[in-house]
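Next up: a single chain in structure tokens, the form predicted on its own.
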Amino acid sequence: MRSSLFVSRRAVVASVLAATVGLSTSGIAWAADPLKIGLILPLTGPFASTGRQIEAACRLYIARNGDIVAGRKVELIVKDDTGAPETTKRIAQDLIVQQKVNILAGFGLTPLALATASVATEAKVPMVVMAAATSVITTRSPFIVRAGFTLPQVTAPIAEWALKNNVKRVATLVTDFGPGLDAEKTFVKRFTEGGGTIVESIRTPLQNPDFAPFLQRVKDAKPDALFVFVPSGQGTAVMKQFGDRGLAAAGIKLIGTGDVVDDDILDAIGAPALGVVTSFHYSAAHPSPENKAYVDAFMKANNGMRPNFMSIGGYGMHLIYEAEKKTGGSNDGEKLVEAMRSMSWTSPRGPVSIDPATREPVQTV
């Protein structure tokens, strides 16, 4: 009877142990499990630097911040689309399906980020918007979240300095795909709503646009001002040839958004620069506390360049991090998403929150 009963102790203590190893073991499991992040970005060809940007931040963010969050590694899988929708799809479709990422980022073009809307949304996988800034974006999938800007909400503000500042008749030069016509509407319609009078409406083309012959149309035509909308990367090209036409020279202001003074070029633009009006959601000479640390961290980093408004969207790795530590490490997409409704923050570009209902950044410009 001693014998069997302690036969039979050794067998429930062992059995008690191997429980609570198996316990133990499956703990460990899940606190090891990545949190893998699927960064896809143009790296190469004409929209490399706003790839370069993005991924400099959100660098940047994990280095500052610590490569653990809510107990899980994050590991950042960077791919490069070359800015080719297509490609992204496909890109993000073999992120979901081959590497089990739990989040898809970047997006540096509207085309690219209206490729991947429905892959998203059949995995219900979150998608943060950190470049693309057309309006419509958003209302593509319930699973994307924006974190850099929309181009109407930067739009608006110059239209209405024009207004108070005696400029009454303008002429329009817009890139001609989404962000460009969201940004020509926009214009439009707050400054002839206010009373002023557009007298040419110039759209170019997104691939190596040459820029002279429009703005010849736009020196004939005698506005006050030029309004420019032009990707990031783009806006050397419009100044350098706004002066070759001698339409400064002529009394024409150059005013747009802060794409066409990006911080990454200003320095190859140079004095054509100067006396340039524009309204942004960021600027590196931003004097905040939290922005003069960004720059300082960004530019030590990265062998002096200097952080744009493509690297705040990278930065916006923050929502990332709130809502895996909101969910306690979550893989579920729709509580993902539902944790980045309503957050809000203090950024290097200044108070930012989420809109609940349209899943846009509410920001300062």
Ligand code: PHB
Given for the second form:
Amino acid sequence: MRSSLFVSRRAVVASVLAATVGLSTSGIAWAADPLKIGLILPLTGPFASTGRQIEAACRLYIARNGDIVAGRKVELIVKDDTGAPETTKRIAQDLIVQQKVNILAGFGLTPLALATASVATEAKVPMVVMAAATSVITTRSPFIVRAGFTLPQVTAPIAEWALKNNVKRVATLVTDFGPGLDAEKTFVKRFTEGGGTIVESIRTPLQNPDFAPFLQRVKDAKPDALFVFVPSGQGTAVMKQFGDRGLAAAGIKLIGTGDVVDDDILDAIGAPALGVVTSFHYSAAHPSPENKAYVDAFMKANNGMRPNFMSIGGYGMHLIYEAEKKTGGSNDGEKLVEAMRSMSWTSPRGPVSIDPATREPVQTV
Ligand code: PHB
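Next block, the form predicted in complex with P-hydroxybenzoic acid (PHB), ref. the form predicted on its own:
Whole complex next, starting from this chain.
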């Protein structure tokens, strides 16, 4: 009796509300438009692990924080760009024109983010970059806010570490595109300014790299250490060749940014990962209560998959939720970016804030 009375009362309230705001009573009537987030990621192809991690993190954020924010139902529209820049751009245009998305997010590689920047600017739609990490990206549109990291920010500390740990001669090996060039430039500058010597700088192709001949060159140059940046997904091949070619046995130390030994592939790398020294903004082993809860929930929701640093950029969904709350559920791209650009919060990675001048994350490495 009580429950049927309750249901009919709710129905009356819903229909009055719907009549007031001009909505249909079929299904659930929302007082506000849904919040449509277009999440564009490489979900197939060589960088699919990045897409898988970020999508899982976005879904986990929604599961843990509810799918209604500022009174708006959150609609995540996930699209696979296969890692091809022209596809990313076309999908972004379609999402804006056809689906009327309020926010673009994802961007698994630098070229994908660069190709889409002008779309965000023209449509005045916020573009939350969760993975791509070349420093120049945020300068390409005032609507870009970065949730992940930049290569210069994670590279500088390992150069300092090398200088303090008796590493005098270093070879560098980076992938020949934006983030690799950022990493090489930052490492070489810091290391040589501190008195170190670069014996060789090698750049490997982004697509289908064969690391073996490059690592042979490094071995012949006999450095104290090899500094490596390769994008997430390519670390296993580098680590295997490093062992197989006898560089570790020759006493060459492997150092780098954390991309080369990311948490997702650590088990696949196995023993060769022991002794590698990297600097980074995230580790699944970070012992904060927030991170322990995050790792547990992530693994439970994803068949035991361990979250890596790409996931933590995806968990930057927080920026979108908080910007909606701050603006009272706004659709205005400029207001949303304004709300994001001064935000600070405790992420599973540690304390994070967005630098209002650059729209880049400030975080502990
Ligand atoms: C990038 O394309 O900017 C990128 C991709 C993978 C990484 C880091 C940076 O691990």
